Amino acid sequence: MTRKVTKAVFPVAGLGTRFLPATKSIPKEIMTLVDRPLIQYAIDEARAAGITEFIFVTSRGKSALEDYFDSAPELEAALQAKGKDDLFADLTATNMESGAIAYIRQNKPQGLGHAVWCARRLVGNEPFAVILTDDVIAADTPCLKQMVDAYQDTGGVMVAAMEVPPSETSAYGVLDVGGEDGALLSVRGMVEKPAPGTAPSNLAVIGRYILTPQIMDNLGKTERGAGGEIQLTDAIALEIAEGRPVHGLCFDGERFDCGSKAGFLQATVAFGLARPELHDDLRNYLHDVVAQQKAAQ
């Protein structure tokens, strides 16, 4: 019986140079889409997807982070004073149990997959997930619940993929495809950011896994990769060396990357579309931007 993943563990000790001078004081993963933090959209979606304990790696200057999730006593007692029944709802659903969240410090950049070698001893022998905040996904049903709910068939390693232009393969690992059927792909190799005209496929890898406890292992004999780093790709590599299954999820929703200002930036307008108290003004805001580019060419 495949066991259930009630664990995740989310990356966050980056120092978000591309977000310069704002995360100078800012962690990246407290900048907003509208009005909530990266960070709470990756929440978000894996309580969606059953999970209950939330390990982050985290890197120094990052307490905001922690301070996000604790409870704010004399805000919530202001909003209730005020009858502001909706906001304190808001507020107080950014709120974490005691216990829930632990932190764990990645002291130097190493990669991703050294970061996520730093939660071992939380993760322990379970599956468990990790979640990219730099990876908004909007969806109908939650990436990671997808990916969940797929997982109970298959076990073993699962990846969210899509497809890139062949243009763009080298800025991701890219996988190499086994077998098909319907979104759920048998893989059967990965290959981290290959060099242009040698990825065997244009299905990328993005910012989800679903990863058992023996990655953990493999990340610990795993050498330095691409760009000098610790790969978490690398690591699920060997799965696959040794025969254990891996599989990507070809998920159902749009994933925006807010690792970089462009995405950052067609994420805000896209969920600020899907807001119905925001759609119509923003739309002819838009609509009046266009216009006026094109009276001007």
Given for the second form:
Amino acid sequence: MTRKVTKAVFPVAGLGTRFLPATKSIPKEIMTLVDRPLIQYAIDEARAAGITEFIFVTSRGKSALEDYFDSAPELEAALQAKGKDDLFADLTATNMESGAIAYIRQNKPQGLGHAVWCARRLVGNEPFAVILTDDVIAADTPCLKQMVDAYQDTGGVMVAAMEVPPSETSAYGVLDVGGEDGALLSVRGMVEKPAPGTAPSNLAVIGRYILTPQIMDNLGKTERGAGGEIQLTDAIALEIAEGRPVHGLCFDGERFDCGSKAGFLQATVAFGLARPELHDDLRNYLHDVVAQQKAAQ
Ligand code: UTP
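To complete the pair, please output the form predicted in complex with uridine 5'-triphosphate; the form predicted alone was given just before.
The next block holds the full complex; its first chain is the one shown before.
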């Protein structure tokens, strides 16, 4: 089978309850870090990895997300007329070619595994990437690109792996590692949200995957797992059980959990500091806030 990965699935059909009431009317993926929505970071990462077809698994209330990628003729004309070339370039960079994006619906949130399975006909018979937009990763080489490069040697399934404190493993899918070759891990087991004290390691899976079409068949057969949802982890674990290769890549980069409020705020600070035009003001402000907090203690 080809190892060229040109399709990516973006499951964005979740309810986003941790950001209520905001997510009552705004899709979580449209929330912005500095001035760009989470979905833009995900799309940029996918493009940098060579992805040319973008498949969104959406649900009710996500129309703002669909509109985001269309051209905005009035805005574009207004910026051009005013000679605001930089803003015009930023704006038009968000437009997607007609036909590059497909939207498919998950009509009830039944878990990440089920959301991925909804894209089976569009994915067809080739390997594909999955990107969870909640996980925003700051890296010199974008995380998915690191994975696609490593995948050229491994084939099979690849997941992004990251060390987490042992007290946090119960929030993740966790790897049982059979061997290591630098940043590459060969995986001999995977458990979704292990009960505290039972995790096979402190290597957690985060929201980047390269999957084989076989995973779609596995998902079709997968029973509901942890939380009563159809779990992607269970479908990947079946690959291991049936003797097919699954690897983890300990990517280089810093991951922010933008599905949680604390992670989102941290990412806002980090991406704000990374902007030359904001850096000094923001740093001074943070410095003053910390000094005030310390003085008040
Ligand atoms: P989360 O577990 O973060 O759930 O899903 P959520 O609904 O987005 O947010 P909370 O926990 O209620 O705050 C991880 C990813 O899987 C997608 C979500 O959109 C998110 O990108 N997902 C989850 C689906 O597309 N469908 C589902 O049924 C569940």
